[in-house]
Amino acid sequence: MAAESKQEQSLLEKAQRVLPGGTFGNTAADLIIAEGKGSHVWDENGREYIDYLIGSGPMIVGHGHPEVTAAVRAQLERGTTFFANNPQGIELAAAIADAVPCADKVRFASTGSEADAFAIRLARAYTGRDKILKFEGGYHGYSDYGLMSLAPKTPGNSPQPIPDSAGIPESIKEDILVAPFNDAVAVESLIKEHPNAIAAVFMEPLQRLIPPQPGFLEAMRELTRAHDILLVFDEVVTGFRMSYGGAQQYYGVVPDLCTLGKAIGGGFPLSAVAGREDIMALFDANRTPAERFVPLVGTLSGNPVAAAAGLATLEILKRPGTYERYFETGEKLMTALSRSLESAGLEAQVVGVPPMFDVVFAPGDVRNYQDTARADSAKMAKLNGLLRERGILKGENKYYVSTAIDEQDVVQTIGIWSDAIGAMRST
């Protein structure tokens, strides 16, 4: 890595003084990103990276896209927040309702964690039931309910959930059931063991990087419908990324509710709960008995600056050919990474879909969290470090592809992979 500048060193020291662990909690403390443009970012020391972190997903059209920047700048001149309906938020809700198959109505929040927590509450209020069935390894935000069996140290404890954080009450365990992803038989068994008790099957249609097996999502739709359980898709990540209508459009399975985030805010804090008219009516005090009403109020919910950025982002994404090019780029990258690993003789595979993928250092099929838990995390950390040294920035377990990645980026990325993987093989 390049030598630290005095400015960077000063910031690192200040971060250690004022931040727990010297970090916001997202990335390593020694990484300070100062600028982003298109598909690249620069750290405080001026080192340039091809960006496959993209803010953990929101910058799907790249950093500083001129149309998004213009929309934000125009709104800034008119005001930053009002705690009231505004034209940009209304138009964004309409765009979401037009695009997302399950979305009759939309209600905004600020973060994916908030949207997921509200969707859980909404499902319970609608059904009058308390239990939520989720999948081991599924991420649904940082609420007490979301942080159950996301990354259990001893996987395979279905149906009992394991808290992923200190401070979560023991009582939470009573209302969460856990099943292995891609196992419809296990889900059906749990539903039958808890008749009339489960409010929702709450799931990522593509769990982290693991695709659903053929027929799995369809089975979830059939089972939930047969037992009067709501099917909720967490599309905070997959919404407007897998297709313009999200993973539910891509896979052809429509849930009752979904949550959205990341892409819909264009780089600003914004999320949403969207779904069927009769379920979403519980957010409307004028249409719902007081005992069933679910309040959802947020100081920045539907913020006009975030909505303006989101509208501009969606306008870019829905243009003809955008997703075809996007997937073509991702497929090139996945193929090249697989070939590089194979040529190096490493026991590893590329898992995911063209918009987001990564290496799993383990043999055999990857169908659920237990399969990913077999992976060699030390090798993954080693490769990530080698890549960062050579100018690729990514998350610990994911490459996010943006539409800003061009052919030159692809060629450069492949070269860096070859060099870094070669260095791994020689150590």
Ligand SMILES: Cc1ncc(COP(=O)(O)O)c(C=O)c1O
Contents of the next structure:
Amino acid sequence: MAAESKQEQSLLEKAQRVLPGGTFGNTAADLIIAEGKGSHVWDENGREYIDYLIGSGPMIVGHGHPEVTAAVRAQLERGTTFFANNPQGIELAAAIADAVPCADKVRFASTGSEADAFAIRLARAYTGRDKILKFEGGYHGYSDYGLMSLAPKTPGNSPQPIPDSAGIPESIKEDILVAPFNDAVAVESLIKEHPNAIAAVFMEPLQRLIPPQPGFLEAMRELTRAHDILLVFDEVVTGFRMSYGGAQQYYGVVPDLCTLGKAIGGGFPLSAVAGREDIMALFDANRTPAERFVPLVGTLSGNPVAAAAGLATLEILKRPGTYERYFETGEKLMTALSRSLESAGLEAQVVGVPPMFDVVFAPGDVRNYQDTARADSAKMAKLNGLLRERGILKGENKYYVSTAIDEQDVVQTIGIWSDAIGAMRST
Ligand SMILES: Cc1ncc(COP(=O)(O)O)c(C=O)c1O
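Form predicted on its own done; form predicted in complex with the ligand now:
Following is the full complex, with the preceding chain placed first.
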């Protein structure tokens, strides 16, 4: 969108001067968000949006929730970082251990990418094996190992991974195997082709927006257990979102390890590796021989301001009825969006679950990455643009619902959908 004010123009120019591509790398250069409150954000020109980006996930209870703000403010007065254990971090770890089925122990880091990289290393150290089996289209952060076959341009490359970034050494490919999501037969045959070599099946239990087919997670649990492979759930997105205990509680399949991020930092940088006592013991130098010890040290790990925000967020989410209302809102939105697309006669469907979903412009089942890769991305970009012009902010491929979305937001969103989808049909 074109700049509307001198102030915005000046910021856009400055951004172009000092930032590669004029951006932080996350969203388009022409978007400058200046403020957020509850379920809405405002751009630099004061244009208001219903926010379905929610900071790419962390703002699950909305922007500036009074209880989160009060907890942060109280901690700010008492110091902002210590590099030492602090009460808020200990309480947050205890809240995570109480909530998340696999979490006997918790170790903090600052970003989801970091937690994933450490979980990969931990799985290798525990099993003494090097290979990681991941799923095509799954995102596990930006480490050399994580950023493989997230969005390959060529179809059907499994099991060879395709790096999603320049600068990743060729040798890394040796240690990553890629399978199609929701295909237990493919996973089983890869495990059999690589006996005693795979450290972990590393997966998003609900991959991007694609739910696991009935029995798929259970099959992953059985196969990994039978072959002494660790099952790791990347719950950076799904943790405290699919339910208070995450996707592992929602789907009733408990992994050996999981990673958490986004919601647990309440809008501040905080992530965690959590899991089984005997595996997490490798982070403890006093319980582990030196050759198996995995150091996880970080200047800001368990930062008290982030922990205070995360803890306040979890306290809000834990209240009775929160997830019921949250899912009801998401369901209403998903149903309305489906109806809108259907009545416009567009070849499109809504994929996902009530906390996060989006339109896929393609017919047929969506069970894995290749099914989403068939979708018409030009149409998607067009619709996203029309929505932004009309006051809906969302990610390129995702609506994240927050608990702050109220009835009025729902009504307004449905109106905007119908208008934007109508405009889409007439172009
Ligand atoms: C499933 C998943 N894992 C890991 C990450 C990386 O987290 P971060 O961006 O905090 O490094 C993301 C980020 O979106 C994610 O969606």
